[in-house]
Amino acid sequence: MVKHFDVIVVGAGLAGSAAALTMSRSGLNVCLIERATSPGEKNVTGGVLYGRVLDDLITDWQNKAPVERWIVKNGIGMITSKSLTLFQFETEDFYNPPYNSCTINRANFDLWLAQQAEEAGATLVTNTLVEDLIFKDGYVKGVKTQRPDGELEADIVICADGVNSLLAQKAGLRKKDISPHEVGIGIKEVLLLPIEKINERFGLEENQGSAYEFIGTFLNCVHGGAFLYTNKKTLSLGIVVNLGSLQKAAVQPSMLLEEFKGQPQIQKFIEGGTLVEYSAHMVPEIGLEMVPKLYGNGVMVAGDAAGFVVTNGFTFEGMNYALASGKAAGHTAVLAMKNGDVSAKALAAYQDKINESFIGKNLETYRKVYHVLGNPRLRQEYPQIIEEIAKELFLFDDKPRIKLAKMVRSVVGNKVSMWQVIRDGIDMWRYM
């Protein structure tokens, strides 16, 4: 006999578990399916979580969740082969409740969140691959797994199965295959270091943390960036680069990562670290242009599967969007089941929730930032210009100094035309 649930959630990442927790608390019979042996096992996020979205989902989560460190230092760096120019913001305000952000280990955090859903009544099924959807009379009515008795029925299926969501395609919500320019590949290393060394090198105390993002010449003109985050006893560092740009440049992402790690100022942070984890994964990159239709008869899509990742040029956000979209899908499912209507018309309320939330508004606000960040001068000429200007400002010799404006014009003029700088500046001002 085929097992029947009110809702099946495919993917026990942040979006899937948030949806399952929301629905189980409201009394729905929920099955949460994960292809890995444990939730979070296949996730690569660095990662920084902007956790305020959890406030109304889990009471006092700050003292319950497996948080690594609370971020008090945020920075953006421009790198050349010899220099690092770092813009950093530090405040003790971020070290006090309700906090701004934290670093997490996804294997630990995702497992914890899935367990919260289990405790609320959800059925967690791991090591199970969902291969297809079950359709009946134009409605999604369940899933087919790789198990011999692997058909499970439900009134609603929520697809939270990651960036390359085959289920969203099978449901007719995503009309085409994802192209290389729409996604990035993230490569992450986790390096083990003594807590004392981490705190000393990053100027931290107790469980304070730092989060830095970088661009620069190490990228070899490939569209992307690098990151370096502090955990309790480890550092997470890596790169996220556009797959289409990577193919065009004909370089290996591992080579770019080694270039980043070999930069002298980065070496000082990671020196002596022991590699304890290496992973790679695809991530959505182009924001609103990648978002598919979010609902259909008996089906919704959430998290990375919906393309819910936003960058404003200073932060890269995805985990809080996954949590918020999972909650929104869960609330929509609860109302639909209460009203006995799981049609696309009823589930369209999910789209309304997304549009009215920070997810939809930020996707619209920053919809063209991707194109600005694709400017190759951000990874070649501008880091070199910043380096030369800084050298002129801080170098002392026996030559007379020239005024700042004249010096900047001279340095910039040797790399990029002033008109090009103005055009690039206008684009950044308009879209970032």
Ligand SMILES: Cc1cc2nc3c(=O)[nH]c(=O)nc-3n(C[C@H](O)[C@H](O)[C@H](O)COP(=O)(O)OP(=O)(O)OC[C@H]3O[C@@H](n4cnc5c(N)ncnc54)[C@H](O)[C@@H]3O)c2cc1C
The other form holds:
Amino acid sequence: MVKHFDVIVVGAGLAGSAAALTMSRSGLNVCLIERATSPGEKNVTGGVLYGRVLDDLITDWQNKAPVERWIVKNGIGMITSKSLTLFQFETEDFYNPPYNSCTINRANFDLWLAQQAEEAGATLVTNTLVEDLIFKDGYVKGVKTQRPDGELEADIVICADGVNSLLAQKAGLRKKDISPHEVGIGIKEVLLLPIEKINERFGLEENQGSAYEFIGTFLNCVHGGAFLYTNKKTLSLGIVVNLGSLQKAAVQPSMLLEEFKGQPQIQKFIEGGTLVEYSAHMVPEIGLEMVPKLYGNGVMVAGDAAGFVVTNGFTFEGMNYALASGKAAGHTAVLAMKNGDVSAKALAAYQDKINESFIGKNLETYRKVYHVLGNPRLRQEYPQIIEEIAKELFLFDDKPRIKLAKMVRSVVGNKVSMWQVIRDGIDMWRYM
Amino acid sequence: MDILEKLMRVYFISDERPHITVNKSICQSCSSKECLYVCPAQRYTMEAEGIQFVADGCLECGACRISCKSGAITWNYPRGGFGVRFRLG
Ligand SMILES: Cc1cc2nc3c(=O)[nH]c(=O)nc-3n(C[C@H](O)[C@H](O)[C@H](O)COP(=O)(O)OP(=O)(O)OC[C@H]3O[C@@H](n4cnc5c(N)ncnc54)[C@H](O)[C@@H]3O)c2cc1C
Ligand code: SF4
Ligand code: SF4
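Switch from the form predicted on its own to the form predicted in complex with this ligand and print that structure.
Everything in the complex follows now, all chains and molecules, and the chain you saw is the first one.
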């Protein structure tokens, strides 16, 4: 006999485990299926989690979760071949709990979260790839796995299967496959470094951490950026570049990563670090325009599979969106099961929850950011301009000084027309 | 450090059944060859006899899947329990 659950969740990433935990808590019979041997082993992130979305899901999670460091310093840097201009923000507010954000690694964090779902009663099935959905009378009724007798039935299936979202397509929710210009490819290295060195180089104490994002000439005009985050005993660094842009430029992402690491100012941070892991993953990049239909008869989609990632040009936020959308899908399923109605009409409540939450609101706010991010001047001319302005500001020589405004005008004018700067400025003001 | 040295730092459980296959006869008439640029593990290489592909060492990102427009790539995730195992991620 085919085993039956109230809800099957595909993917024990952040979205899936948050959904499973939410539903198990409310007494639903939930099966959480993951293709990896242990949840998190297939997943990659830069590493900064804005975790406050967990507050109402797991009490006191900040003392329980496997966190690397609590972020007290955020920075944005512009790099040219010789210089780094860094804009850094540090506030006392970040020094004490509840912390604003933290670094995590997924193999630990995802396993922990899946265990929370298990403890709440969910059945976690690992080593199992879901290959297809089962349909009956226009409803999704379960999943087909690769195991012998691998069919499992449920009243609702939640697809939390990540950016490739093969199941959202099978469910008919994503009409067309994701395309290269809609996603970034992220590649990452984790470098081992003594704790004292990390603290000294980044100006940190104990469990404090820092998160820096960079753009600059090393990107070779490919749209994207780089990151450098601190973990307990390691650094996470990498690049995220638009896949369409990469194809056009015909460069390999691993080459861009090497360029980034080779920048003299970056070298100072990472010198002596030993590579312990290399990884890669895609990430949704264009926000609202790639969000599929979120629900159908007996089915919902959450997290990266739904394209829920927001970028403001420097940082990527996807993990908090994955957690929040997983919760929202979970709550919707609980209500639908209680009312005995899992039709698309009933599950439309999920869409309302998304629209009302920070997910829908921020996706709307940053709807057009990617148009601005495609601007090549952001990675070539502007970092050079900023370098020259900074030089004029901080370099002393015996030449007479010129007024700031005049200096800026002459530096900028050499590289980009004033009109262009104003137009780019208006775009950034409007969309970022 | 070249890519193979980097991949040596990654754990894999390899499967004798490759999860991705490439129909190389289609590649012969492909001029854009996106697969050569997008793969973070450089699993696609250009050799004298044409495009070569090795599934072992694949990081399962899916970039080649959505980049090849000619339909030469049959792409699946590895079977449950096989493939890459990130220890940190
Ligand atoms: C390089 C990089 C840097 C990033 N940096 C940040 C950051 O600093 N902060 C931030 O908030 N976000 C960041 N993001 C985005 C963030 O990592 C994602 O948004 C987040 O991981 C999405 O979580 P998810 O649960 O939706 O998907 P995933 O984490 O991808 O989980 C999907 C799960 O489903 C499983 N699965 C898939 N298909 C199947 C199947 N058919 N059967 C069974 N199981 C299946 C997978 O194994 C996986 O466990 C970054 C992304 C990248 C690539
Ligand atoms: S892009 Fe596709 S068709 Fe072209 S060489 Fe690569 S795999 Fe073959
Ligand atoms: S899935 Fe990613 S890592 Fe694997 S072959 Fe394709 S591009 Fe390379």
